[in-house]
Structure formats: structure tokens, C-alpha cells
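So this first bit is one chain, no partners, the form predicted alone, shown in C-alpha cells.
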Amino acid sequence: MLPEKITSLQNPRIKQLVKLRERRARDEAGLFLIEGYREVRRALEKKIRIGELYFSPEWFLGENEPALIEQARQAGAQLYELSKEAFAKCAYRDRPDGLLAVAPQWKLGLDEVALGAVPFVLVVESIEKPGNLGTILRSADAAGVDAVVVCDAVTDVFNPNVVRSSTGVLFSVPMVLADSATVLAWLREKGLRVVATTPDTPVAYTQADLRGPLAIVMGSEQFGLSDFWLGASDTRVRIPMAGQADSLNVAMATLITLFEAVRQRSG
């Protein structure tokens, strides 16, 4: 069958995109939204099911696009092709690629995780900007954890700024909401060290041993790790800072960490 074909800036589809910009939304209807080329890709390759795209060929960027939009089909997704208006209304970003996918969220619990032989998690309290939670996932693929972790979560983590920023990793890391007071007990159980990073500390994370079954815990933008992480941690670590700054953005201090952590690891 051929697409649909929407022009119309009315049309009940239209204004059901614009609604799941909004996080009320998505989670009554308990979907979201993925946009752009790498993005679906990336979805469609983890074998998310996605239930509808969208795609307009006047923003299209490359050539790649139709065979992309044919896995679609083929993976089960209604397809719509909206007039440059149309796909304009319902973007969320400024400069658009042309394809829009809607999918189900879905929830993962701890007991579904699969931790490998010497485990590594992260583990992020109550972060609150969307782009720093997706740039978090990106780090944490990079770095090869088994699950991120989120405690007691501030942000919609299928925001689309999320979605975004995560460049479409939100599909292969293992992703888990849960409160911190569940997550420690299942570290515990699980035999994983805990590694709270606070600028309180004389020990710098190069001095600390981040070998063996690890979950390192990270804080909020703007108040750092809980008590509770602190009271619960079996070391604390710090960055040095040498400059004017008293701190680093969340998701590039999770980055130095994790790193850290890898370079010892793969040691």
C-alpha cells in the first residue's frame, strides 16, 4: 500500500505529534517519539517497534532515506508522507532531517538486567536536564557498562531531547528506573562495590581502585549526590579542579570517571 499523504496542518495526526512533545502526553498514550535518520536507524536496528513514520522527501538529506523507510515498512510500521508544512509542525528540531518514528516506551526492571562476568554499572541520581541524561547514555556506551541506572529520575527519559542527545544509544544501553533506596539493595545483593563521586573527598578518582564488580553513582546538576549515595558508598572520589570552576557539567564529569574506570579495567 502507499502512503498516506498529509498536508494538512489540522489534520488529528498532526496535532497528536505536536501533543507527545509533551511529557504528559506520551505517557497517557505510553509512547514517544524518535526523530531523525540516525536515530530510526539505530531503533530499527535494536528491533524497537516502531508503529508509525513519518517522512517528508523535501528535508531529506541524503540519499539513504527510501531504503530506510522501506526497513520500516517491512519491520511493521505505518508509513506517512507529509508535506514540508506538515513535517515542519510536528519537528522537534529546528532543521529537520525529514523522519519522525513513533514507538512504545517500554520498562526495564533490575532483574532483567544481565550483568557480565565482572559487572559495571552506572548509576545517576535525579538528573535534570534531558540533554545531559542523553549525552550520560552515549558515555555509558562508549564505555561498555551493563545497565545505566536512573535513581529517582527528575527528567522524562524518553524526552525527545533525550532521544536526541543519546544520538539513538538510548536503544542498546540497558536503561533502569528505579528509587535509590531498591537500587542499592540489588547492588548489594549483586556483590557491586560502590564509587560516589563528590568534590568532598581528598581522593582523586586516578588514586581510587575502580577494578572488579563496580557501580559508579553519579549526582544532580545542581546539588550532587544525595546523602543517602554518600552515607552508602564504599569510596568517594573527586575530580581536581585547578581552574575557577567548582565543578563540571554532570555528563562530562561521568564521562572522566567512566573513563577512568575503563583505562583501569581493561589494565
Given for the second form:
2 protein chains.
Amino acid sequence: MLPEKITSLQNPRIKQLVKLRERRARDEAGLFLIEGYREVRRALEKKIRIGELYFSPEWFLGENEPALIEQARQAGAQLYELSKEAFAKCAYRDRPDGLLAVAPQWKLGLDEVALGAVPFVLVVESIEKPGNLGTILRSADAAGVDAVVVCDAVTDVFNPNVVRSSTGVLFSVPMVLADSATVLAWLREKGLRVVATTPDTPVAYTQADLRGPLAIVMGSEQFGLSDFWLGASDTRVRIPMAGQADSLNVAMATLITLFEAVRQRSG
Amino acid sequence: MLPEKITSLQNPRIKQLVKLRERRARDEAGLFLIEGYREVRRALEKKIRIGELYFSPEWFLGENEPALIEQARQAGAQLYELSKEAFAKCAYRDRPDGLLAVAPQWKLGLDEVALGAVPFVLVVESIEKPGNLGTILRSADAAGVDAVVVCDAVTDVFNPNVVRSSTGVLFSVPMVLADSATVLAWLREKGLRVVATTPDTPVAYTQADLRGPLAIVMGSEQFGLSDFWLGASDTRVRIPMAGQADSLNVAMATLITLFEAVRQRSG
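The form predicted together with another copy of the chain is what I want next, because the block you gave corresponds to the form predicted alone; please supply it.
Now the full complex is given, and it begins with the chain already shown.
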């Protein structure tokens, strides 16, 4: 059976795809968008259950798209072919490549996190920019943390820019959304030491002991860590830096701290 | 004297501003664009000689723009007021804030680099993405290197996206453009050890000695380091990582390696 072909810009499916760019529509529907060849491929690799796959051959950049579409179909996705104009209306990116999927959001609970023998968790508080959250997820993946816990989320973790900037890590790294008080209680119960990063301490991140059961806590771009987390921390560390004050953003600071922990823990 | 006001979209100055988005026009004119309040302010702080400042009050986001414009005038900039439409045509950004400057490019030679008592240099080869180069400049600034040497540049370092993503570090960090052979000869003459990063070595970056006179060399996004630099290196190191293979991009790998060097050198 050939997939349904949509050419009308008034088609309700087109309208829904455009709406899903907005957080409220995503939250209400419990769905999110996965745009682009690389991202759809990664989602399928990670067994994300794609409900609908929209494609538009006139936008394809390569030759492997039909195989990927067939793979999605076999995994249970409904297929819809869009005209060039219809796809242009739905595409979120500046340079669309003719593939756009819709998948259900998921929710992982703290009690579902599989902690390693020596637990290693990243906690981020109220990150604002989707691009930073995506980069942080990549860093956490590369560092091999057990989970990323997003406290008091400001950015929707299913924002299309998180999907994109995480290069698909969103589909694989265990990520939990929770409020700070619940997270702290969980960390205490599991016996993790809480290390908070802040400019307001003389202790360099390289001087602190980052071995053993560990949670590294990073604050938001604009406000840094809240008093709650600064007060709850067992250790506060800073990253000494030369140059202009804002050269390191929160994503860069997270990467540096995570890899210092990896260094110490593998030594 | 009030600044000239430009409303016609056909004005030659408008046309030149649009042209300066293109590398060839920048190279020919020896000029580049600095767009945005923060960037213009940083340029003035760093004594960049702004030749022309274009402003459009209807786009202003804050209240400090007139003071900044006056500061630019006193530093020698010619002022031009643009109508809202004229500014929209020139603006490079999605969300213009009514300020766009034109400044002369500069060129620093290897012989002008002021090496520290224990030299510390970052060499990058053929970086392709302006955003990565900007982030690398920020990392180098935060790590306090003596210079960033860009070998066989693919990206124009005066690309508007480098200006933006470097958050103005472009205006302050010593940066040299040169071909690889010249750079290697210079490093040898100055007695710097060459440490190359590559996935194809068993040596972790944390196991290598990164103290003493040091050049860290990073390859391009797509191809990594060339055989030239791999062959020229005294030490090759890798960054061990968990997770998916491409979680760390070249900008992230540079940041991790630079800060491990800083850690060792300050110990």
C-alpha cells in the first residue's frame, strides 16, 4: 500500500506538525518532533517508537532515505508523503532534508535509574537554552554518567533544538525530570556526594575529590545555582579561568567538570 | 553634526553591508562586520578601530545604545542612522538589535606572538564551522594560551558567526593564520613540544605530560589531523569516551584537552 500523499497546506496533519513546534502543543499531545535524516536514523537505532514519518523526496539530500523510510515502516511508523510546499511548511530547520517524524515523549522516574557500582550522576538546574541542554547531554554521554537529572526544567527537553543539538543522545542517555527537593532526597538516600559548581569558592574543581558515589550539580546560565543546591552541597568547586569572564558557558563548564571526574575516577 | 540618515535600500552603503556577509567581499575590502550591542561594546573595549557604525533606534532592545554610539563616535567611527527597513536588509542576525559596525581586519604574524615564560599554544588545522572556531577561541581564552594558530584556514576567521560565537574573544585572543609548514618550523624553533589529538593512539590525554613548552594540535571536524601534523607530533593522545562515537565534537575535545593541560601546568 502506498503512503497517503498530502499536498494541501490546510491538511490537519500539516497543522498539527506546525503546532508541535510549540511546547504547549507537545505537552498536551505527549508527542515531539524528530527532524532530519541523522536524527530519525538515531531514533530508530535507539528503538524510539516513531508513530508517524513524513517525507518529501524533493527535499532529500542523499540516496539512503528510502531505506530509512522502509525501516521506519517496519518498526510500525505510519508513512505520509508530502509535497515540496507542504514539507516546507512543516519543516523546523532552515535547510530541511525531507524527513520529519513524530514520536511519543517518555518519562523516566528516579526509581528507574540504574546506578552503577560507583554511581555518577549529573544534575542540572533550570537550564534555559535548548542548545546548551543538548550539548550537556552529549558531554554526559561521553563521560558515561548513569543519568542526567534535570531539576525544575525551564527548557522543554523535547524542544526540537534539544533533539538536534544533542545529536540523538536524547534518545539514549537516561534522563529524569524532577523537582530539586525530590532529587536531593534521592541523592542522599543513594549515598551520593553532592558537588556544586559556583564561582564563589576558592576550591578549584581539580582539588576536590571527585571519586566515589558522586553527583555534579550545575546551575542555570543566568543565575547559576540556587541557594537550595549551594546549601545542600557537600563540596563547592570553581573552574579557575583566564581571559574574559564569560568565556566558559554552562555547557563548557559542565564538560570540563565531568571529564575531570572521569580522570579521577579512572585513575 | 547629526549623522547621515539612510532610508533607501538602494544606497551603496547598504549594498556594501550586504556584500560584506560574503567572504570574497570581506577579503577584497579587508573589512568585517560586527553586529549586535554586546559585540560592538566588546570591540570598543578591545580598541578595535570601528570605521563605521550603523544604527537603527527602532530596533534597539535597551536604553544604553545612545551611550555606546557616542563612545564609538569619540573613538573615530563614522555614524549612519538607518530606517527600520534599511537596517533589516543589512542585519545578519535573525533578531537584529539595531547596531552594526564595520571594522578593518588585522593580521598578526608568528613573529609578533608574545610567548610566555613557559609557552602554551593551541594550533587548529582546517576547522570548517565558524561556530566551532568561535567556541575554540573562547576555550583558548579561558585556558590562557599565548596564541591560537589557525593552520590552512578553511573558515574565514572574520565570518560573522565567528564574531558572534566567540562572544568577542576574537577581539582579544592573539590569533595567527599561517600554513602548517611555517607553523611547525616556528614551533620547533621556539622549542615547543607538539601534542596531537587523534583517536588512533592508546595514550589517554591524561597520561601524557602536558607541562613545559607546549603546542596542542587539533584537526578538522571531518578529517581529523592531517598526516603532516600526525607525523610531526612528539606525542599523540586520545580522549577516552563512553557513549556514542560522535558525542564530542572538535570544540569539546579542544576544551577538554586545554583544561587538562592547565591542570597539569598549575600543579
